[in-house]
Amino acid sequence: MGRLAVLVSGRGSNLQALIDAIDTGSLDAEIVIVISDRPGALGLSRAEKAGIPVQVVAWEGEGRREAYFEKIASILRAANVDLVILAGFMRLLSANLVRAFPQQIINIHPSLLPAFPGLRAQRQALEYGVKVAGCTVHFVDEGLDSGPIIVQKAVPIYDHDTEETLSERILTKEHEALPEAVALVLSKQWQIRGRRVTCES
């Protein structure tokens, strides 16, 4: 059974998808800690309702960036986690934290990477005029949404879409993709060849 840490900044719907997958037995894992940079994040309430320990590590500003992420690294080490999941965590990790957990940190992003990295990916997709969008679960490296891709799910874009309607359609796919990617990574039946994550089963 894999030991998971989940980092959240907001409502935590992807955290809830993981909790639900564990509860139904489709994901053989345990969430041992939920960490947030925001004291009022709804994700913390979801975790507490599920009986999961939580910790708030309030953002201290760019000037304290390295010390901030070393604090998070210490919490992760103490929890003896197998996998760290960024589920709507709105901070770019420090290089030192990424190096401390090689191929043990994954992120979910609301676009079909490498298209539209960074913030407001759904708006970027609409403004660019693409016909298909989606979500990506990827390993975290030292870049911005640039690590090897584990799982992607696509959705159509309709002419009447707004940023909100597209975001909700993508979010539904995120709730499928994240537990699937976590299960694959925990299975250890994969390799990274170049940039490609290949399944070895």
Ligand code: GAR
Contents of the next structure:
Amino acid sequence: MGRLAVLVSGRGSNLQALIDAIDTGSLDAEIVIVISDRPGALGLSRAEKAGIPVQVVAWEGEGRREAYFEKIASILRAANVDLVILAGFMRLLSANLVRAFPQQIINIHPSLLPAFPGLRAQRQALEYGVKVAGCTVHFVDEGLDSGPIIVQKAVPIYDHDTEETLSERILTKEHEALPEAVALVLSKQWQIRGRRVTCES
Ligand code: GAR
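Instead of the form predicted on its own shown above, give the structure for the form predicted together with ligand GAR, please.
Below is the entire complex, every chain and molecule, led by the chain shown above.
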């Protein structure tokens, strides 16, 4: 059974999707720690309600970036995790943290990468005028939303869409994509060739 750490900054609905997938038996894993950079994050209450240990590591400013992520790395090591999941964690990890957990950190992003990395991806998609949007779960590398892609799911964009309606449609797909990607990564039935994550048959 995979030992998961989940990092959240806010609402935590993707964390909830993982909790639910574990509860219903569709994901064979245990969330051993939830970490947040924001003390009031709703994700923390979701974790506590599910009986999962939580830890707040409050952001200390850009000047303390390396030290901040070293703290997070120590917590992850102490918890002996197999996989770290960024589920709405709104900070770019330090290179040291990424190197300390090679191919063991994944992120969910609300666009079909490589389109629209960074903040407010749904708004970027609407402003660009694309007709298809979606979400991506990918391995984290040292760049911004740039690592090898594990799972993507697409949704249509309609003329009447707003940032809110599109975000909601994408979020529904995120809640399917994330548990699916976690199960795949934990299965170890994959390899990375170049940028391509392929499943062994
Ligand atoms: C999700 O839409 C996630 O894809 C996005 O933040 C939201 C968090 O929602 N993440 C990013 O934009 C990261 N670049 P949640 O807290 O309800 O899971």
